[in-house]
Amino acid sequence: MGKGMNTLHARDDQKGRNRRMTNANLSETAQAMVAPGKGILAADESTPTIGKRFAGIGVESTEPLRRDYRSMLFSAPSAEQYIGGVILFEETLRQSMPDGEPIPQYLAGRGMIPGIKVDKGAKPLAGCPGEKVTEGLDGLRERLAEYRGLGARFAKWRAVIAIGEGAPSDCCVHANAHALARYAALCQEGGLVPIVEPEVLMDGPHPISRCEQVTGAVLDEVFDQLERHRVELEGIVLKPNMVVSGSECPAQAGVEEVAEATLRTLKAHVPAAVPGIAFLSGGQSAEDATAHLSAMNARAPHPWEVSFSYGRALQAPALAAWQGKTDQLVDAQRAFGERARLNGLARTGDYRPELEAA
């Protein structure tokens, strides 16, 4: 065998070793994000979205106030006991804590893995009235490299699927699953764990059975596309909706029915290789999201960690307590810490509604 061929084989062997090391690191990070008793804080609201949240409590949305509010959440006592990762908006990824320490480094130092929302939002899908596809793939490889340099160790991309008359269409489901897979492949190439978020919206009058049917079909297409794009399932976190009744459905499914339908769907459509499932709250109240999660974990064991990745369902009590006032930061941190603790209990099936009053 010639010297050139030996060199080629050596390069191939090194590439193989590098890939195995990368895969192992991604798997380790994914597992840490959904470690037992922990979940993910979604603090990645866009500037317009957090502006609406602030407006709801009569607070102007300015860059310093957004930083102060999020810093308050991140520095809440004992947060690291229940929060394994934090999804940041790009503005926050570049900000610092009040003492000047960059936020990603601060989070990592407390054992909360920093991540970044990378999609550019859901836009109307041509040819499919009322349906949307998430954009943001252009230039993503370069952005991911920059975000990793700033300290991010995972990323998030959200696809939205609406249920309605004639919806979702096959076109919508395929387009969003394809984009999720391309995003996930780019993340893993760049050393970041992708959170794969296909959200079947709860808007509408449909019964829980329709949500179950659509959620299963969407998950099938998503995992088909992930396989086609050679995404390593051991290095992702799935962030799906729970299987619930439509928000306008007259007959709302109870906690036990939601837990049973959701687990039945996941076991039929989510491979066991996935380290963890971190549910979005999707418009549920904080109490409902926690109760549903706890009921699912009361039915353990499962093939994957069954966790949470909540935004409003974790932040709403803190936002109400804060009111934009510096002298109420401690009360807001206490409210956030209690919500995080209750979801930590839900991770083991030990949450009870009576704990809310306590």
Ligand code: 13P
Second form
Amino acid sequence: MGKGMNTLHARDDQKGRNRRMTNANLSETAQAMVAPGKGILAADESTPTIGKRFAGIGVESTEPLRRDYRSMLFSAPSAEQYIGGVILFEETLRQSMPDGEPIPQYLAGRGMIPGIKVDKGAKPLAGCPGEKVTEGLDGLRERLAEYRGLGARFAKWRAVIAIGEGAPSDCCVHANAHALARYAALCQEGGLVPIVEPEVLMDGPHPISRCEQVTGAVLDEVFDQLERHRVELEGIVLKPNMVVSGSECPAQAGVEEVAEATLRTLKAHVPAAVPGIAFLSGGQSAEDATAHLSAMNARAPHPWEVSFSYGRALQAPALAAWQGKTDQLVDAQRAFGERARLNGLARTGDYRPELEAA
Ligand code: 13P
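Condition change, the form predicted alone to the form predicted together with this ligand:
Every component of the complex follows; first up is the chain already shown.
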């Protein structure tokens, strides 16, 4: 072997050592996000999406109201017992709590790791009518450095895969998995844990078996791309959909069937090196999302933490209680705190539907 080759190897060794050092931090952060008994609050709705949520309760979406609503969630008593991480939208990462403390610092001070949604949304995929690809890679390295400076320790990127006639296409699955992997590699390079979110949508009349098949194929492609892009699996959190019946399917699978099908799919397609799986709720009711998670954890042990990263399923009861009224912020906070507590119970399989009424 020539001298040049030796130098090359020595350099690779050094790079490898540096990388492993970074990765110890990443894997520690990933583990903290899905620590036993805890999950993630997704409060990263884009401005148009939070606008829709507010419109649902007849409230106009303004910057101060968005801040009031979200700081109410973050300051809920005992939230840190059940919430290990909070996904923020860029606007929120730059906002402050009512007492002036920057929101990322406030969250970190309470032991809830702040994260940031970094994708620029799902856009129509050229050549594949009805399908989408998530954009946002251009300039991402620089944005990640800035977000890290503001206190973010993890990031989120959501890919959406629709089920329909002839869908998903190979092209759609590949394009989305490739973008997820490029995003994840950039995050790890910049010292942030990537939440890798390939969401197979529940819209449609398909049976649960079709969701299982598509979810498995999508996960295979995602992990293939993550490997090609040299993403360290110990330093990611996977945020998948559960395996459920299509929302317009006449025969809806029950709680036990969803838990079985989801675990079967994940065990066949998700490597054990991944520290945690944090499900999205994807339009399930708050009660269903909690019951499904609990049924899965009742079947523990699993190779990874089985946790939640819910948006709607954590916030819907709080939004309903709030109604945009300052004097109802406390009721909203109570509703959110109760949802967080019940999902905390679901982390150990100890949730029961009877607890809802209490
Ligand atoms: P839902 O739980 O409402 O699906 O939202 C989670 C999320 O962050 C989607 O990207």
